[in-house]
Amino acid sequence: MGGRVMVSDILQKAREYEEKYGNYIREDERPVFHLSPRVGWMNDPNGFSLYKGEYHLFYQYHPYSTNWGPMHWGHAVSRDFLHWEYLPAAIGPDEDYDSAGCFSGSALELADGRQLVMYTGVHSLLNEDGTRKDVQAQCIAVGDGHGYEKYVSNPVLDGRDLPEGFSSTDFRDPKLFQKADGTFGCVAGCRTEDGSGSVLLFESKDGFEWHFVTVLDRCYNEFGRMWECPDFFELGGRQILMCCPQEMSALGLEFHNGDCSMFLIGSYDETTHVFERERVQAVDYGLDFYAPQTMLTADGRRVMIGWMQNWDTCVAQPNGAKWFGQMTLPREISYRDGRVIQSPVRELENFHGRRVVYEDVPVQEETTLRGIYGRVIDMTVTVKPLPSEPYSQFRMKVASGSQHYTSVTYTPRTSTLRVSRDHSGSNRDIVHVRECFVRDRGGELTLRIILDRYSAEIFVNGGEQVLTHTFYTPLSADGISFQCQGKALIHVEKYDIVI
């Protein structure tokens, strides 16, 4: 891309707005390392990559209220995960393809040096019946980083690319990725025949002319309906699908979001494009959590982030929010053991500040340590039983007040990890607690607290599981204490986060 990028007034009137009101939210009112929206609202993360030595996260994103609205894409660069620089918005719905609204995609870097972004145009048509439906089709602009021009031919996949049967109302969330050959792949998803959904798999010599190839996986109305936000990649010699099934039923204690996100875990031939799906696994055990979307880093990591958020909870805003939707702490992810496993990403380590450590504290009574405490921390917990005395449950409390608290609560008998923030404040009538099983250790466990003011996300037993939640009490309810009923041992080890 040459020369100056054309700015249409959709897009200057979005510029200008969040340039003016975003300074309206004093630092101290946002998170401090998780990335919110500059203004306004934010949701699935997109266009997550490594462009000239920058981590680039775009994101859904609608300046103009702290409700989801015409979407455009939001942009903000960092180069540790954890500081983040807000830059321009930079795409609006202003072209007919792509005037109800400029949904989700991807992003990489061209060998010319431009970076492409691939994304979900929709525009709303009118029926013979007086009603109206979106259109959704794959569009694709070409930038610099900081300003970006959307292709002449878009968009580049549309309805006639789709097999019979498929539906171009739900076609949507490609992401990109480069093959070994230079060429290059995109997976979408799609509703089907049977109204559930797919993802598809489409390949492309130079990122701009595009090809249908395959139906990688679908739903066949197992899982959810439709399949959103789909990723394709390898991991530890397994090849991953990664997607969001929306209206999925619970299976015992997995899948309770209705909106939810799941790994596909298999293997694939590229020569004959089978995925072969073994085993499904859910990505987070949380409250908030959707649309996941991950990256590779120069060093060979693959990373993932997600929107720290959960469609069914979007009335709960903080009255009078300046802004609302956040992101989640980027993941390092590989696969062990069957699983996939996620941890923080490392460079959090770099922000540790004050360490307060307790080794072995007998703990049965509500109890509080010395030091223990905070709303952005860095904290490790282990639970060891006593042989002679095993314990029938441990119970935490983090962000607590004197009306406010936040529970994680573990019982080994059952091996069930509950979390609830049903005393965080919530004036709404929503779900506030989750449980998941985890491995049994005979009563051991491990947990990974990292808490950013207005959320916490929780790391089991090595990052085996997370669970992700939100709450938005005041920032001076920082307790944290520990009961059991019987008696356990816990060794805590606290860092406080300095950005």
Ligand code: FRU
The other form holds:
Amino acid sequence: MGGRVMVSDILQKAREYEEKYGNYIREDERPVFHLSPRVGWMNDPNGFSLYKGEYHLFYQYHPYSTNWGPMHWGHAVSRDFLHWEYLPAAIGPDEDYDSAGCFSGSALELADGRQLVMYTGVHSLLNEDGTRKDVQAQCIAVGDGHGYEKYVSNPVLDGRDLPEGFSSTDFRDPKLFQKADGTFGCVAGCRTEDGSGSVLLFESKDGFEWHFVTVLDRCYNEFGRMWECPDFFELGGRQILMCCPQEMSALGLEFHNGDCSMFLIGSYDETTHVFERERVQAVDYGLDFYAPQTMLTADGRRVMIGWMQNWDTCVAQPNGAKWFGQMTLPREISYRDGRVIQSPVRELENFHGRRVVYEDVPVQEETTLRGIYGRVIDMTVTVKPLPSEPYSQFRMKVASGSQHYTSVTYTPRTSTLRVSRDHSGSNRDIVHVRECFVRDRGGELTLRIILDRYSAEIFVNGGEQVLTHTFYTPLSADGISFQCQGKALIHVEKYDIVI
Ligand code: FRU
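Same protein, different state: after the form predicted on its own, show the form predicted together with ligand FRU.
Up next: the whole complex, starting with the chain shown before.
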């Protein structure tokens, strides 16, 4: 297909722009193995999927500035989740039905070898009183992994497919999946008559003709308002409905204010289409995480990736940025003891470089350890209390220099973990701290910390929780230190990551 696909002027202009200006961004100005936009602005991951043996990752993309603007889809491919190769922008807002943007969506491989992409087309309508309103509808494009042709009968789902009282002003983010019988399902977020969100299920025999099936779950103004970016999959015998509530009010330390992401864990009856929610879990407890999406690998792993940013904190951009927004490291997710567990994709271990290990180091005063430093590392730190003298606080600093650091503080009495980037170079007075409860292990704690120049992803106690933070400080701030009020033993294993 490739060369024969008609490329609109709008898409052509974006491709020429990214080709020209993307090349001005040096490799050493980007994260090493986290995907950043080729140029300009990136938000949600889209179309994260396997196609012809390669992982495809599209993203919400505004190449022309480092701020959100009319949405295109950027595009990259990888064979190992860590080396990403840019492809030309895949789609642009070039039709009446998507003239205000090609919003988030998903992709999968059809039996005939074509790649099916489903996204939200947004256009703006003039109301009688002169105000405008957005109309959102689900659209399709079909491609060969490089070029995409929008479907002649777009949109394939619009306001007419919605139940009474549901609004096409907020109807977006279709996530496709294929069922065991070869037919297709799709979940999308939608605002209901009470002003809050829901996740709707649609089905299709061929991927092109769709119909509404049911409302899988609803917010009822209990978890934020509108629910964006849903995903729906089986995990370890449970059914997970993932979604992103907007305008959330913090619920203790489980959820924070603003844009959240949550796993709704429950069961699903495929014949009655009833999803029974049993419990909720925050997806990430850090500052910079939103809009996750999952895919299944050929060897059966459920892998999740998220936007390593959040709407309320993205005002804090480094001066002179040529790109803004990153994806998280892809994470394998599994289900254990009532929780969804996350761990870095195992491919990361193939790129472990020099290893430095320390066993049973007693820590009190701020301590540094020879060889333990770096901004592109995979490091596991285990804190062990001494039976004779329990400690009252453990703190470590990473990405630490003369002025900057990010701190991670554990208080065993309350079993809370607190990550602060108050001293991580931000030029904005916005929230820079997150705190969460972690499982009380009698003072023992394991942290696996992945640093990739401008971010820290902290996997707690084998991935029971993750806290994700970005910081844009000079790379010379690469120190790591440990400190304890009282005394504890630490075990540290650090690998440089060599990509
Ligand atoms: C989530 C989101 C989606 C929407 C996209 C627009 O971050 O608001 O609901 O499709 O971003 O860029």
